[in-house]
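Here's a solo chain for you in C-alpha cells, the form predicted on its own.
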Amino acid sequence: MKRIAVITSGGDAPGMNAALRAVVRAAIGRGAEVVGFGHGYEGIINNEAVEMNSQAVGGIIDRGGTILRTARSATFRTIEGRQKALDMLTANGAEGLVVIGGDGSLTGALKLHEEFQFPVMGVPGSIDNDIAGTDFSIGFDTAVNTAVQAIDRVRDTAYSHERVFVIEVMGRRNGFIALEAGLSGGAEAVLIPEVPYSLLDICRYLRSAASKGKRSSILVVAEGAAKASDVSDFIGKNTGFETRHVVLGHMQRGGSPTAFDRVLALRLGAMATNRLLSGFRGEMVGVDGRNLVSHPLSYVLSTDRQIDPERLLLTEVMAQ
C-alpha cells in the first residue's frame, strides 16, 4: 500500500488536527504518500481532494477544529453514494481510507469495508466519550475541561448572589460529560440519560443544604436529560431559591485540544496508519489503560459505552 486516504468526519473534536498530523506523518514514515479530502465523506463523492504531505500538516497540532473541515453527508448513506465515493478514492489512486470520528463516521467506514472490501481504518474523535473499545475519545477530555471552567467560574457568582445555577452540557444520547465535568467541577447534583432521577428529590436536597447553611449549589445537566431552563424554573417555583440557567453549547467543542488529548490523538493516528499500511482493515484503534489496542469496527459499533455507576455515587457522596 502506497497511498491512502484520510478525512475528518462528523461532529468536530479538539485533537483532529493532531490526529490529522499523525496520519499523515506516520504513513511519510512509511514511504506512503497521503490525500486527504474536505468535508468528510461528501467532500470523498464530490472528490475535494488535497495532497496532504508533511508541511500540509505543520503547525497544526494546538488548533482546534479540523483543518480538513467537516460535513454530514445524506448522499453517502445510500449504496449509490457509498459506490460513488469508492469511485473516487480509486480515482485518486487511494488503496485504503483513515477515519477520524465518531460512530456514525465510524458505522460509514463498516460500510465501505463490507460492502466493497475497501481497507479502512478508524480514528475516534469525538467529544461524548460514548464509542466502545475504548477508554477516551479525542476530544473528550478538551470538553470536559472546557465545562469545568465554565462551572468554575459559574460557582463564584453562584456563591457571591446565593443563587442555585443549572449548568448544560452537550450529551443527547449520553452523560460522560456531564459526570465527568460534575464531578470535577463539585456539583451537587448530575442529571444524565441514563439514570432515572427525579427533580422533587433535589429540591428535597437542596433545601436540606439550605437548612444546614448552604446558600449556593450547581447542578449539571446533560441536555438529552433535561434542558437546563426547565429545571431551572422547576427548582425555583418548588424551592422559592433564586435559580439561573447557563447552556455551554457548542462552545465545548472548540478552543486548543489539552495535552491529553494531542498526546492520545498522535498515538492514535500513528497506530491507525501503521497498522492500514500492515495490511490490517476494518478496525478502529482505541486506548485501554496505558496500551493502544483495536478491535473489529463490527464489534465497536454493535457494542454500547456504559456510564460508570461508581462515578455517579462519588458525585453524590461528594455533594454531602
The other form holds:
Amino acid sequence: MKRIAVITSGGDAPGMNAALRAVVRAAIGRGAEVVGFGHGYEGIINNEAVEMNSQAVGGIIDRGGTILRTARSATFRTIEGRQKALDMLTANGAEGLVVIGGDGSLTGALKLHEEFQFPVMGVPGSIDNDIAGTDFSIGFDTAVNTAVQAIDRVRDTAYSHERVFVIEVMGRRNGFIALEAGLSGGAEAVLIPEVPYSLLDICRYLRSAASKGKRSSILVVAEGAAKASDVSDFIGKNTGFETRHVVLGHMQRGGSPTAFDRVLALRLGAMATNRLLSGFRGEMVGVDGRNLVSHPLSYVLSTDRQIDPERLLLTEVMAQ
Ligand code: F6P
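Now the other one: the form predicted together with 6-O-phosphono-beta-D-fructofuranose (F6P), given that the block above is the form predicted on its own.
After this comes the whole thing, all chains and molecules, with the earlier chain placed first.
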C-alpha cells in the first residue's frame, strides 16, 4: 500500500489533530503518501481532497478541533453515498482509509470494509468515551478536565450562596464523562443514564446532609440522564433549597488537548497507520491498560462499553 486517505468525522474531539499528525508522519516514515479529505465522509463524497505532507500537520499538536474539519454525513448513510465515496477514494489513488471518529464514524468505516472490502482502520476519537475495545477514546480526558475546571468554579459560588447546583455534562446516551467529572469534582451525586436514580432519594439525601451542616452541593447530570433544569426545579420545589443549573455543552468539545490525549492520539494514530500499511484491515486500535491493542470493528461496534461499578460506588461513599 503506497497511498492512504484520512478523515476526521462526527463530533470533533481535542486530540484529533495530534492523531492526524501521527497518521501522516507515520505513513511518510514508511514511504507512503497521505490524502486528507475535509468534512469527514461528506468531504470524500464531495472530493474535498487535500495532500497531506509533513508540513501540513506541523504546529497542530496543541490545537483543539480538527484542521480537516468534520461533519455528520447523511448522504454516506445511503448505499449510493458510500458507492460515491468509494469512487472518490479510488479516483484519488487511496488504497486504504484511516477514520478518526466516534461510533457513528466507525460504523461508516465498517460498512466500507464489509460492502466493498475497502481497507479501513479506525481510531477512536470522541469525548464520550463510549466506544468498546479501548479504555480511552481521544478527547475524553480533555473534556473531563474541562468539566472539572467548571465544577471547581461553580463550587466556589455554590459555597458562597449556600445553593444546590446541578451541572449538566455531555456524553450522549452514556455517563462516562459525568462519572469521571463528578468523582474528580467531588460531586455529591452523579446521575447517569446507565443506572436508575430517584430524585426523591436525592432530595432526602440533600435534606439529611443539610441537617449535618452541609450548606451547598453539586450534582452532576449526564445529558442522557436528565435535563439539568428539570432536576434543579424538582429539587428546589421538593426541598426548598435555592437551586441553580449550568449546562456545560460544547465548551467540553474545545480547547487544547491534555498531554494524556496528545500521547494517546499519537500512539493510536501511528499504530492504525502502521497496521493498515502492513495489511491489517477492518479494525479499530485502542488501549488496554498501558498496551496498544486492535480489535475487529465488527466486535467494537456490537459491544457495549460498561460503566465501572467501583467508580459509581466510590461516588456514593464520598458523598457521605
Ligand atoms: O459525541 C460527542 C457529542 O459531543 C455528544 O456528547 C453530544 O451529545 C453530541 O456530540 C452533540 O452533537 P452536536 O455537536 O452535533 O450537537
